[in-house]
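A single chain, nothing else alongside it, follows as structure tokens in the form predicted alone.
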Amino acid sequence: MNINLTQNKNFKTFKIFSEVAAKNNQTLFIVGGYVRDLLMKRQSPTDIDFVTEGNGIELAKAIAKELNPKLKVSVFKNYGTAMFKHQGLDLEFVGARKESYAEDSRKPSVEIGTLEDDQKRRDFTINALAISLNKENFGDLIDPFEGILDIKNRILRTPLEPSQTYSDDPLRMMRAIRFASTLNFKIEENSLNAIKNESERIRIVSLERIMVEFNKIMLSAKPSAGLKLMEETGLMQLIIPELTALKGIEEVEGQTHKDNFWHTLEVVDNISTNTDNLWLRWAALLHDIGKAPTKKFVDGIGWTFHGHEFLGSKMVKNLFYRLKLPLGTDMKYVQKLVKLSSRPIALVDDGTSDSALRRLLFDAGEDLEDLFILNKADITTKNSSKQAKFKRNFEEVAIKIKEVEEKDQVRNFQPPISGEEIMELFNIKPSREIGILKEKVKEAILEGEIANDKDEARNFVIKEGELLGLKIGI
């Protein structure tokens, strides 16, 4: 089968590469994801991998020199690879190789090999496809493992025996699930069983690499496809046991609770239809994380999960730290949304005070809309009338909050009187009284005792300052 590359936007680049390879007496092939996506008619990635039966580093340097003598080539001698950027593309070259693995490492021993050897070491048949850039068969598809048939049937298979493939490089188990989730493919039965059998091998892979694949699953159109496979294969229990702890339904005195693991997966799918924000999707994944350790059956009441939001927000930090996820603003954002996840529904009651609404505005700040997206995604009931009722409830809360926000302006709250102004007012130096007075001003505004107004705040501070023994200008 020949792929007509003349219509490809990179055709001229490929022809130059072909000519330089011929001058160097080397073969050259496009391999991997670029070929797969080209055959699937997906948007072509900006990174392209090339294999040569020879020295990949020397060929990369020769091609870069032909394109532009000033092009910078990055060389990775340990891996025998070289790469450079050209016209918005990341181009990587490697010499064809054989690989063998030690039991306790996913770093291979490498030998020089042929294109066939190189294709055998690939993770899946759909990624073992190659297109020749050689003059005698330019554009020919080289498909030794029927990868094009697997693309047609949407099947994920390994080129060689699956247990060996996954044992050699256990990250491939996560990649299999990631491709199944992002491409909507089915993992072939023998391959799926091999992942179950080799799941423990994931422990030798760095969490940073695992999370790269996990986050791609989280960003897929329907993340639950990948998350279910992780649970089925045992990988979820090994990587995020806090989630699998949510599995199961208990019954006491005829009363049950919902399975919070499968509910969580529904919430993640729901939220994914409304946002591509990775960390908002993580908030959905972890919003009930505190329910397993807080679950309790109380006579006369039933199952309770008191304080699960607060505990869950604390668990987020430990989980992010262990999984090597960002510990800065992204983690704090997820913590905040988990902690506030049940607050809006508690404000549905007509008797809800403006104070409670102001406090939610203050606590959620600029993330209030994201909190409402999470709340709506959390509606997983299959009862259409209940679903409509819950959505109306959130809309009513949103209207109430908008009214309070317009009136009191407490979102992203900034004190109407600063610490410096308080020091000047009482002619005092920095002291604990400044913090006390600022906190009192904030509480008075949130409780509706004074308006969010500079003059009212100043008069309030004078009165409260006198109670602390402070005098104006003294």
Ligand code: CTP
Given for the second form:
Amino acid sequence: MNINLTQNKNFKTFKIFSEVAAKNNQTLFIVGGYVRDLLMKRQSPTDIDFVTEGNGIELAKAIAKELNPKLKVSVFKNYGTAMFKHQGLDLEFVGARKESYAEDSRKPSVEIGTLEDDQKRRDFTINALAISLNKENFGDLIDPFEGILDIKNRILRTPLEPSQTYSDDPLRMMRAIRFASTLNFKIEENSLNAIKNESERIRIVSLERIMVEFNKIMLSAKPSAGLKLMEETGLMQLIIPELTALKGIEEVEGQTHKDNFWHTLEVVDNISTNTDNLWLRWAALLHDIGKAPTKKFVDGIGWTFHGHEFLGSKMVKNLFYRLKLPLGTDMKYVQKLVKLSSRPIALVDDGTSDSALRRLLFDAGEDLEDLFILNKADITTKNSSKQAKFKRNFEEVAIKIKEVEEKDQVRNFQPPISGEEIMELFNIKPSREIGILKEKVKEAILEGEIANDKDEARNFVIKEGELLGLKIGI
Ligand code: CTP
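Mind giving me the form predicted together with the ligand, seeing as the form predicted alone was just shown?
Okay, now the whole complex, with that chain kicking things off.
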């Protein structure tokens, strides 16, 4: 099959590459994800991988020089690769090689090979397709492992015996699941069995690399596809055991609780129809994480998960730390949503006081809408009348909250009286009394004892200050 590259937006670039390779007496091919996405008519990636039978570094340097003598080429000698940027593209060159990882080592041993050797050692047949940039067969597709057929049948298959491919680089187990989830492909049966057998080998892969794949699964249209595969192959248990701990339904005195693992997966899918925010999806993934360690059967009441949101939000930090995820604002955001995840439900009751609504507004602040998105996604009951009722209740809470917000404006709470003003009022220097009074003002506003208003706050501070033994300054 010949791929007509003349319409390709990188055609001119490919033509130049082809000419330089010919001048250097080297072959040149496009390989990997770029070819796959081109054939699948997906959005064209900006990363393009090239293989040459010969020295990849030398060829990269020669091509870069032809494009612009000042172009900076980054060389990774150990891997025999070189890369540079050109017109917004990240272009990577490698000499065809045979490569394998020793059983107990992360360092590959590399030998020079042919194009087919190189294709063989790639992860999946759909990623092992090559397009020739050689003059005699420019545009020819080289597909020794029927990758085209696998694209058509939406199958992930390894070019070699699956256990060898996965053992060569165990990250590929995560990649298989990631591609299955993002491309909506099936992992071929032998491959799936190999992942189940080899899953323990994931331990030699760095968590950073694992998480890159995991986050791609989380960003797919239906993340549960990948999350289920992780569970089925044992990888979930190895990477996030806190989630598999949510599995199972126990029965005591005829009372059961829902399986929180499968519920969580549904919540993640639900939220993914409403947001592409990775961390909001993470909040959905972790919203019930505290339920396994807090689960208790209480006589006369049934199953309880008392304080699971609080414990869950603490677990988020340990988990992010262990998984080498960012520990800054993203982690805090996930913690906050997990901690608040049950609060709006508790407010659904008609008799909810304004102060409870104000407190939620104050605690959620700018993340209130995201909290509601999470709460809506959390409704997984299959009973349609129940579902409609939950949704209605929510809308009511949202309306009430809006009313309170308009009235009291506590959402992005700014104290109506500042520390300086309090110091001036009592003619005092910085002291702990100021902190105490500020906290009292906040509490009084949230409780509805005073309005969020400067005069009321001032009068309140005078009264409370006097109780603390302070006197108005002259
Ligand atoms: N590859 C591999 N094994 C890996 C990683 C990559 O065999 N563990 C090969 C595949 O042929 C892959 C190519 O290297 O197509 C490029 O890898 P990468 O850029 O990481 O992935 P892509 O397949 O391009 O996919 P994506 O851009 O979606 O990550």
